[in-house]
Structures are given as structure tokens and as C-alpha cells.
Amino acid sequence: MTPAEILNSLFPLGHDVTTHGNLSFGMGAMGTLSVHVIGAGGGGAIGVDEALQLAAHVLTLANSGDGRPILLLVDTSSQRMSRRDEMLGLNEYLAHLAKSLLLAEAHGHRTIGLLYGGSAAGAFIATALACGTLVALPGAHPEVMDLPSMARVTKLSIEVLKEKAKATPVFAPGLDNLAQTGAIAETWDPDAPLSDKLAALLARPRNGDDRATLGKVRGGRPKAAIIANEVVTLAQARG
């Protein structure tokens, strides 16, 4: 689906989302409810400038006090790997963007990422994964780290990583693997009205971060929820 088709399916009652380069901002109507819409699209990279613009907009919404949900549409490549961005400390700007989304959630705004294209590495972590809930459309292709990059970091061969990826989703890129780990809550059918899916999601209360639990249920991260709960139990016992 194109971004225009996605917006029309999400908001059949209308929207005023406008695009500026690879970024989009606006509002979508859902009956008595309005949803803030932010887009990082066009398959573009997220650099210092984009991270600042996105974070500034999210912080404005977080401080608005209106409590409306924030929907972040994502189709990016990776973080911008230019000398300028790296010298300016791109990692800090990406962290700032991620924390802005977390702050918005803490201020009562449901944050929902909708991944409809690609996204990788820091750009993926600071946008889609920083939202309280992440959903996707078929054909989306997320990856926290591709296998060649993982091979350079771990010093393991591509062949070894490919074998591990077959049995362990955390080693593998792609929509199905990220869904199995619990990172992606739902994959929506693009042939059905996306407005119904969004309305159903917003109608369900969100009680904390359930990604580790989903990963356990789906078999992609069998130990994460157990370990996290044990850490919390031990911390509470120590007062």
C-alpha cells in the first residue's frame, strides 16, 4: 500500500496529514476521536535533522495535554551514516527521539508505530520500536541488524548466523521473526479497513510493556519475561 492508501484506509472520515520531504505531520479523524499522525517515510534515512524535527513534534504533542493517541508511520532505511551526522553525535539524537516517544506515552498518549516498509538499526529502534505498540503490514521488512553487520560485530561467519537464525528469531531479520520475538504485536490485513484495526487496538487498555510476554507465548524469546519478572521480584524484596 502507498502512504496515501494507508491514510485513507486508516481515516475514511478524513485527515489533514501533509508531507515535508520524508516526514509527515497532521491529524486523522476517527468519529469522536482524533489521532495525531507522524510519518517517517520515503525509505529515507534518519539523520540528525530528521531526528530533531520528529522529536520536537512529539514533545509538542506530549506537552499539549490533549491525551490523543500518536500514530507513527514508518518506512525508513537506517540511520544516516554520514560523517556530519556521526560527528554531531547522531546516537544521542536518536536516543532523544526514542525518549520523546516514551515521554509522550508517560503523559497519557498511546503511541502506536505502523511499519509499512523497511526500517533498520538505529532508525528502527528510535522510531518503530520506541512506540508503546508496534504493528505492521505484510511486506514490511524490519531488521535491528542485518546478518553481514552482525557477523562483523560478533566475529561469527554468515553461515553460522544463518543457521542460528533458523532456530533463534532474535538472530534473524524480517517481519515474521520480529513478530515471533514479540516486538511486533500484530500484522494487519491491508485488504480490510485499517480504521477498524486501529479502533480495536485503541479500545484495548495497555498495561505496561508486553513484548517479552508475547515473545514467550510465541516461542521467540522464551526466557526474557521470566528473567525480567525475576529481576523485579528480587528488587522489590530488597526494598
Second form
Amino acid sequence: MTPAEILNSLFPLGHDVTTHGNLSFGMGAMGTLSVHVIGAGGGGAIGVDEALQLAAHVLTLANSGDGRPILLLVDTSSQRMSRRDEMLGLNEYLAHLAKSLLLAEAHGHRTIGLLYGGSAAGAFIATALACGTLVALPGAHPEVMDLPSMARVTKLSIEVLKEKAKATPVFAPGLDNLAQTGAIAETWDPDAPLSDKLAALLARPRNGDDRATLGKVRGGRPKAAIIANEVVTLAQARG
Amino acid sequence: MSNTQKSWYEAGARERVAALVDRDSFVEFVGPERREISPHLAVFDLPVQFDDGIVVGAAAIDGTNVLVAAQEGRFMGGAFGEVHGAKLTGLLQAAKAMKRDVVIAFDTGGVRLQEANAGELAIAEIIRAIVQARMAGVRVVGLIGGRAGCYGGGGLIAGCCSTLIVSEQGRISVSGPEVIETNKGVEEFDSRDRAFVWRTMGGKQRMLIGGADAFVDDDVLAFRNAAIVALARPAVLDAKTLAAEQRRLQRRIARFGEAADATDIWATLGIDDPDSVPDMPADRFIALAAEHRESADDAR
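Please supply the coordinates for the form predicted together with the partner chain, as a counterpart to the form predicted alone shown previously.
After this comes the whole thing, all chains and molecules, with the earlier chain placed first.
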């Protein structure tokens, strides 16, 4: 689906989302409840400039006091790989964006990431993965690192990696693999109205970070929830 | 380096914890005796480590109770895998519940690629746990000066800490030098030019632009002393903090966005002889930085 098709399916009552380069901003109408929309699209990289522009908008919403949900539409590549961005401290800019999204959530805004294209590495962490709930459309293609680069780093051939990927979802790129680790709450059917899906999601209360539990149930992360919970228990008992 | 110093860079995770905390105060959680190894490395026929490359526990630093984590950069480059990440997530979730400050000794290349999806998600969970702990009033102090530096998602986690203490060896960035060179070419980033790498993302550059808050010599006791100071500082994270960070990061782009090299940034900061910075001993650098650096006080 194109961003325009997605917005029309999400907001049949209308929206005023406008696009500036790869970023877009606006609101979508949902009856009595309107939703803020932020887009990081076009398959673009997130560098210091984009991260700061997105964070500025998120902080404005977080401080608005309107408590409306924030929907983040994501189709990016990775963090911008450049001398300039790293020299300027890209890690701080991406962290700032993630913190801004988490502040908005603490101020009562539901934050929902909708992954409809790509997203990778640091850009994925600072956008989609910093939302309270992450959903996806079929065809979304998140990745930590592409298989050719992974082959170089792990010194294994792409053929060997592809073979190993059949045995485990834990390292290979792709929506299904990420979903099995618990990163993606639901994948939405693009042929049904997305407005219904969004309304249903917003009607369900969200309690805490349940991604480790999801990963255990789905089999992609057998140990994360158990280990984290045990550390919490031990720290409280003996710390 | 005098004989009384012990290098932070050369030390392992357990040596760093031992040097940081008060004698006999450390209690480890889910330690190596539990053999909670990565369930994923066997697929790649890779060796495992019984603590999965991270030590987490409770201790006291100068009499103050804290939670402590230290990554082992010599195992899988200190990278975040499922178990490794879950131990840190749990520690941070406990910190929020207990209102207990946390000290994290980073030493990481980022996500462990053999379990990339689990590692990436662990980093997202850690960031969420840090921010929620900080919004509850907890300090999260990061120490960076190890072999692996603090790269990839580790850099993002560091950017969420309330205070960062670095040594010259404390390289912080998202994409590593080799990754940028592989993707964008050697003209963009020459990963083998060590001096260039260090002045672009090393501890001195981070200290001067406000990417870190304290600079120390490569000495375990210097890290401990700086941690004691950091644990006494107020560290609020709220709307005001992030508004200040927004202005701070905006100003950085406005001031330094056109700089071609870190030495241009240092000259803009008013440093007379920027070429002398890389070889400058820590004490002289700290004095120079105090006079010229951008600070991130109350804006991180």
C-alpha cells in the first residue's frame, strides 16, 4: 500500500496530513477521537536533521495536553551513515527522538508505530521500536542488517545464512522473524478497513512492555522474559 | 601512566565492577554459576560464555546503594543478545521499582548479529526501561572507555543515560567506522585512519560537543571517582529536560553542522591549537574542555 492509500484506509472521515520531503505531519479524523499522524517515509535514512525535526514535533504534541494518540507511519532505511552525522553525535539525536516518544506516552498519548515499508538498525530503534505498540502491514521489511553485510561480519556465506535462517527466526531480516521475537504486536490485513483495526487497538488498554512475553509465546525469544523477571525479583529481594 | 593506575581499557567487566564498587559490596544476579547461556550461538557453532558477556548486580559506591552492570567487550564484542540484553532490562526495571540509581559500564559493538532480532529488540526494551526509570527519578550513569567502545544500539542507550563519563578511548557512535566505509566508501570514512576515527567519535570529541559530561584518564579509580560525583548530581528527565535537549542539539547543528572535521569544531569552540587536542594529557584536556566545551547540563 502507498502512504496515501494507507491514510485513506485509516481515516475514511478525512485527514490533513501533508508531506515535506520524507517526513509528514497532520491529523486523522476518527469520529470523536482524532489522531496525530507523523510519517517517516520514502525509505529515507534518519540522520541528525530528520531525528531533530521529528522529535520537535513529538515534543510539541507531548506538551499540548490533548492526550490524543500519536500514529507514527514508518518506511525508512537505517540511520544515516555519514561522517557528518556521527561527528555531530547521531546517537544523541536518535536517543532524543526515542525519549521524546516515551515522554509523549508518559503524558498520556498512546504511541502506535505502523511499519509499512523498511526500517533498519538505529532508525528502527528510534522510531517504530520506541512506540508503545508496533503493528505492521504485510510487505513491511524490517531488518537489523542486510544478509550480505551480515555475511561479511559473521564470515559465513549468504547460502549458509539462508539455511540457518530456516531453523531460527532470531537473526534473519523480515517481518515474520521480527514478529516471532515479539517486536510486532499484530500484522494488519490490508484488504479490510485499517480504520477498524486502529479503533480496536485504541480501545484495548495497554499495560507495560509485553514484548518479551510475546517473544516467549511465539517462540522467537525463549529466555528474555524469564531472565529479565528473575533479575527484577533478585534485585528487589537482595539489592 | 603512573604505577598506581590500572587501565579501564585493559580491564575486563568483572575487574571494572570490582574497582568501581566498595569492597565486598557486590552481589551478582543470574551469575555465571547459573550458566544462562545464549540459546542462539550454537546455531553458528560459536562458543558461549556462562554470563553471556554481562555482569549485573547490586553494590555500594562510596556508601551509596546502586545497581551495577558491566559489559564484557572481549566476548562477542560486548554485543547485545537475548540473554545479555534481558539481564540489563531486568536490572533497569528493578531500578525503577526500587528507585535505585544505576551505573552501567558499556563496552559494546551494538547488536549481536547472530541473534540480531533479539538483540535489536532488547535494546528497545532497555531504552524504554531506562527512560521510565529516569522519569521516576532514577539516575543512570554510563561509563565508556573500553575496547569495543559504545556502538550501534549501545550508542542510543548511552544517549538515554543521565550522565556519561568517558575516557579518551570512549568512542561513541551509531554506525561503526567499518560499516560506514563498507556502505559509503573510503572517501566518506576511512576506518583504518585511527587518528581520524578517534577525533571524530572518541571521548575528547564527545566531551567537547556535550556528548559526554565528564572526562577521565584511562584509570579505573578515576572512573569510580567520577561515578561518585555523578551519583550526587540531580538528574531529572521530564518535558523541560527534553525541551532543553532539543535546543541543545539544534544549536549543535547550527554551530557545527558545516564542519568538515572535528578539528574545525574545536576551532569554532575557541580552542587555539585544535591539532594539539588528540595528544593532550587528560589533566590538561579537562582544563581546556572546562573553558571551551558545550555542556549538556540539565539537557540530557
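Shifts are known only where both forms have a C-alpha. Just so we're clear, the structure is a prediction, and the values are computed from it rather than from any experiment. Positions refer to the first chain, counted from 1. Heads up, when I say rigid core I mean the largest set of C-alphas that superpose within 1.5 Å between the two forms.
With the core held fixed between the two forms, residue 125 has its Cα displaced by under 2 Å. For residue 81, the Cα coordinates differ by under 2 angstroms between the two forms after the core has been superposed. Once the rigid core is used as the reference frame, the Cα position of residue 169 differs between the two forms by 2 Å or more. Once the rigid core is aligned, the segments that move between the two forms, defined as three or more consecutive common residues whose C-alpha shifts all reach 2 Å, run 144 to 170, 234 to 239.
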